[in-house]
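Next up: a single chain in structure tokens, the form predicted alone.
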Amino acid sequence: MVKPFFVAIDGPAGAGKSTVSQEVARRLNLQYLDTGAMYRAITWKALQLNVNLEDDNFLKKLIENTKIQIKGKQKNLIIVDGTDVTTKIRTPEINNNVSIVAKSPVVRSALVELQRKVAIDAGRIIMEGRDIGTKVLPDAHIKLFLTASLDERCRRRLKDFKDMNIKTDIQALKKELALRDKIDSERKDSPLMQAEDAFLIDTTNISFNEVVDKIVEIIENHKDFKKQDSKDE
């Protein structure tokens, strides 16, 4: 039996989650989830179909009608009614909806319940997002939360979208990040905040390594945490 064991990631958009998450994820085998990725998941579905966005009662139908799957250990697919969306949800236009989609309370609501599965399932998880250590996982053994300045995060926002070859512009980066902020900040279901237990860590000066080691080191610390190797699962 694996005894539980929490880790909380939140943060604006741009500020590492996701790759320093999974890294640490890696080093010390522990599942790592996105949950941004499953409110992106509902947005592309959504934009597919051609619907308000804003209109509650819609998102309500669309989410009890879709079935997300998220399948691999360190690295997350996203299947979405049995397709593969994982590249598909990192568009832009994904990118300028999402937070549109996600202040949704019956989204919210419903994706919620399916993270705190997930976490159950796992037992040993690494999960970031917006509110997991202030909504999804209140109880989590360690909390932290990432940000960077704005610059920075429009600078690594447009590195990633050169490396999946989509043209964009500093400008409407940064009106979209700050747009984002916005909305996930000021929403009036779960906001983006850092919880009051969490560490705070501002990526903006300090390299990627240096983060991640950070974080292992206060995972590691922590008197409840061991870390297994596959084989021990």
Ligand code: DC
Second form
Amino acid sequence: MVKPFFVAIDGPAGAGKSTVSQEVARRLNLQYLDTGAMYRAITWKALQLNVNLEDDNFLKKLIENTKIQIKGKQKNLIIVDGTDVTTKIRTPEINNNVSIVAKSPVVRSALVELQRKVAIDAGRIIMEGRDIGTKVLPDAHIKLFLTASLDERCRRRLKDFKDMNIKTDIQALKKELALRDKIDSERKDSPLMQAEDAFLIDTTNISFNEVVDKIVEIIENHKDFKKQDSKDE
Ligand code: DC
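Having gone through the form predicted alone, I am curious about the other one (the form predicted in complex with the named molecule); can you provide its structure?
Let's see the whole complex now, leading with the same chain.
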């Protein structure tokens, strides 16, 4: 039996949570879970069906009839009803709608249940999102809140889109991120918030490697963390 060790990472869109968490997971041989991808997956399905994203009754039926699977240890593959949607859920259309779907309590409770199950099955996990330290894993061994200035987050998102060959302009992006921050922080059910016992890391002026090194150090110095190679599993 693997002794559980949970790391929770929260923060606004574009703060670098995913890339940083994946690299920390790789270095320490932890399971990684991108919970935002799960909200994106439901949004993708709702958009396919062309329905009102604010209709909670519809979302309830949708969530009951959708199978979301997460595969992969440090890079997650997201499968919805058997279809691999990993790249399909990264479009501007999903970005513009996901916070609306993520407000829904029925969607949240179903996905939180699934997220906790992934953590229990994995044992050693780094999970990132908006409410991991406050709601999903309130007893996580380590909680981190990653943030960066809005301008810096826009710059990073612009680069991601460029790498994916998706055209967007900086003003539209800034508006989208600011609106998403607002909806995610102001919703009633588990809003984006720094947990009281979370370390705050502002990544605006620090490099990717410095952020990863810092987090690896925090984890390795935790009294309950034991290093484990993949060959030990
Ligand atoms: O991390 P991301 O940008 O892929 O997340 C997409 C959206 O999903 C985000 O705007 C809010 C929602 N989300 C959430 O409400 N709770 C989480 N734990 C993760 C994401």
